[in-house]
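Next up is one chain by itself, shown in structure tokens, the form predicted alone.
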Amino acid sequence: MPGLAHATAPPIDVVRLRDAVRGTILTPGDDGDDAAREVFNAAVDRRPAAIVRAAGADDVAALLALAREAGTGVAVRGGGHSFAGHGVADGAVVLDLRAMAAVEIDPDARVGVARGAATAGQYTAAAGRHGLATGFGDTPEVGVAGITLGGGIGYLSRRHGLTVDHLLDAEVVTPDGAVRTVDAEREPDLFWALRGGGGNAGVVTRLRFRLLPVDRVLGGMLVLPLSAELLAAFVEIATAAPEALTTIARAVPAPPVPFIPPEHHGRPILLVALVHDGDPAEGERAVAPIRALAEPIADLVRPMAYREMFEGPGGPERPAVAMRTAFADALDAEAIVEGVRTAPTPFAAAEVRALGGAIARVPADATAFAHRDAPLMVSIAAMSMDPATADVAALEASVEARAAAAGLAGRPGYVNYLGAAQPTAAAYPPATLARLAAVKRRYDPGNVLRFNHNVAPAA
């Protein structure tokens, strides 16, 4: 993918930067530079002017202050799972938070802390040893900060709400070099913006969450044969299910994995990942209508510790990906299934998340995640598992065409899932976007943090 706008900003003084930070600095040609600039989406191949592996919040503050002075843009690299590849940018300085990653769990206070680029898997494993959890997404390798800054839709959302609904406070470094602790009382506008605003106003170096008593759940995966009729029936069941049941369904060609019989490999399937957090018998009753849709190709649903949902790899390693996402009131199941069956790209997928429940009980203006009343989130993806031969333009064209055919083009979307071609305005209603722009003007008037789904400072 091409570099983002503002890539020609004046370069930062690397000599001054080396004097100002304790962490490691990589410049083009240094050993490890190529590996350090890799992100999850292998379609992204960008070349930053420098990569700063920060050792602490003081390094972050020093970098941002120098970047602001020079007019240089800073890209923030946490877990590196932005579909648009926002963890790296041509000509920019990349702030890499992986060396700061740490998790702290206080089971008595029921408080969890994630620092730097700590991942959902690391945090969930640590909290799970105490029978506790914070709801993040559904993939172990993604960064806690990135999930949180976009809102946080995952396995516990219908029962307990979004990740941001359990954020207690945050340490944020703003582009003026100040290290701030913000919460509902201290700088409440910045705290509001952090909860869904996509990291436009500052770099988050620490997040403190409320921990929930989530230990044993009914969880796992059901694999069903895909048809438009089955997908439509599934959506009806999932949206009407008890709030304790959260489902994430993916319409995909069956991958060649051991738990799917070989005769199904390559054929369209509906892969349903689910968690029921509640009474096990009630969980079985809630899942039964989904099991009854068709004879399962595989049934891996069982009582388990919640942390097991985040164990093992979360998906393919560094595919080339194009993505479109939209919140929707209804689903055109025929268009979704036809797109998966006939897409010309190597691997076509569509994901459907049933929302509602606790998500919808929070007022739309309480956080920067404003799409509280949406019953569904639908994401259209195209992938190539061989990035060296991937036709990125073809991947992009495929998702555009399939999204349009399903009536999803131009609809609002989830900022964490927006593709590179989707505008930031797609993630926010006008009033929310205006408020984010006002916060941006206060904390980052020079738009130093612009390599993201950017909200420009208000005029």
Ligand SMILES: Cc1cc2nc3c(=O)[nH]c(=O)nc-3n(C[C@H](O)[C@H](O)[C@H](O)COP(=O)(O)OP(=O)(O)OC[C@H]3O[C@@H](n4cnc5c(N)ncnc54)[C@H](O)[C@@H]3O)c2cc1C
Contents of the next structure:
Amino acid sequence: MPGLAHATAPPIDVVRLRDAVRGTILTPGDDGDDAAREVFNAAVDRRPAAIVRAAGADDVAALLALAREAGTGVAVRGGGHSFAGHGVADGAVVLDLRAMAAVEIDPDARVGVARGAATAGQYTAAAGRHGLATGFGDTPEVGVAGITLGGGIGYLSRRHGLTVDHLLDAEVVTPDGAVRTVDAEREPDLFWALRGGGGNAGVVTRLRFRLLPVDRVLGGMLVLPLSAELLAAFVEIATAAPEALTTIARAVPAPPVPFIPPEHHGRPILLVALVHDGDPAEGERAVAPIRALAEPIADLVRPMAYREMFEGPGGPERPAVAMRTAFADALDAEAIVEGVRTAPTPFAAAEVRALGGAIARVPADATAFAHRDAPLMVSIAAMSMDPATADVAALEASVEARAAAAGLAGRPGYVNYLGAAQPTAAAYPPATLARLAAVKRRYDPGNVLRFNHNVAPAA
Ligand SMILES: Cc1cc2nc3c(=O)[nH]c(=O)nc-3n(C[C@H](O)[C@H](O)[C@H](O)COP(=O)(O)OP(=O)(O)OC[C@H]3O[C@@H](n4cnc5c(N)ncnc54)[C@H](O)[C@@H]3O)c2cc1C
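Return one more block: the form predicted together with the ligand, after the form predicted alone shown previously.
Expanding to the full complex; the earlier chain stays at the top.
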């Protein structure tokens, strides 16, 4: 995992910082400092100079102004689920937004608000109580702001589009210390950049979304025995399915969980998580061909409230992870399955998401998420559940080799899934990257917000 560039940040004046902000500040050795610098990816173990737990947008503004003056980089910590570990950086100041986390749902206006580091799970639970939803990803612990800044691909994407397609406006603090409210009319370039540009232009303190009447769905998980033939057939069905059906499929060794019979544990399976948002009978018809691919090892698909998809933990608590992401037109199922079966790392996974539908109906230049026409997204992951013994270099080598074997190396990828070793340029077509660089020059010319999939300010 990277860390080299992070070691060069000039120090900030902590005494002035304490005077400038209302929130608490942790420095190395303080009680709670070690827990506060932890992020989801346990391969990341970085030591910031200070962690600022902002109490409001005014704190964010004060910190950014001081950091800009000092030339110090600020790492923004929301839900902490960046695969590259961007929520913490060596020698930098971490701006921790967790104390500002809040969700407000207005069922009459059908508007949802997420503040600070509010998570997808918190928002989905609150909105779900009114039979409403905004689509995020598949994991409750992920930060709403973090996922939105990259685009937001989840269970409702084929039917309703990306998270960014439902963003009404945002409160953003830019590194000049200004607190701005931006939308399609007010500072449209900044609003464009927030919808996929990955938090390069400012710190988002509040997001307002349109809520959709998504309540009862056909949802859950189907566990199938994995083979290359089955995976290839699944991809054909998933990409041609009615767009009310969104699937997220993972080729993995079966985990030892109660709903999978013990004789399958450790054997390769295809774990298909799905949501059909539409007529229940049509949902059953859409899922039938997937069920028919093989005798399911487990069938947990049932009518449910959409919010139930976000209940319970979203996966392993703090694994060490290496990741590669690619958008693809087709899948080399043979190579994907072979990679999962033979990878030497403790846990090898490949995730396949069928896209299209409402995602593809938005013009590519409407938002900084530009890969609208990709039919598939493939992510290659290697994990170790025991960070203490994790060989991070081996995890990286595994995903590199498996992505290359599947013909995915060097392909464009999703910014929110970029691995530490993938360049930012992989996430954006050249015209999008140039426009992001121009927005960056306008709002963050000193690159204060540099601990992200960084877009350098245009020259
Ligand atoms: C287990 C897991 C499941 C996932 N599932 C999905 C999925 O289904 N769909 C999907 O689209 N993505 C998914 N992701 C990717 C996820 O959306 C990104 O990693 C996202 O950036 C995480 O946001 P965060 O706030 O949790 O993380 P953080 O690490 O806190 O932040 C991630 C990045 O966003 C920046 N950032 C965060 N908050 C702000 C803010 N308020 N203002 C400015 N910059 C900010 C940070 O600086 C950092 O660069 C998943 C990730 C994990 C680990």
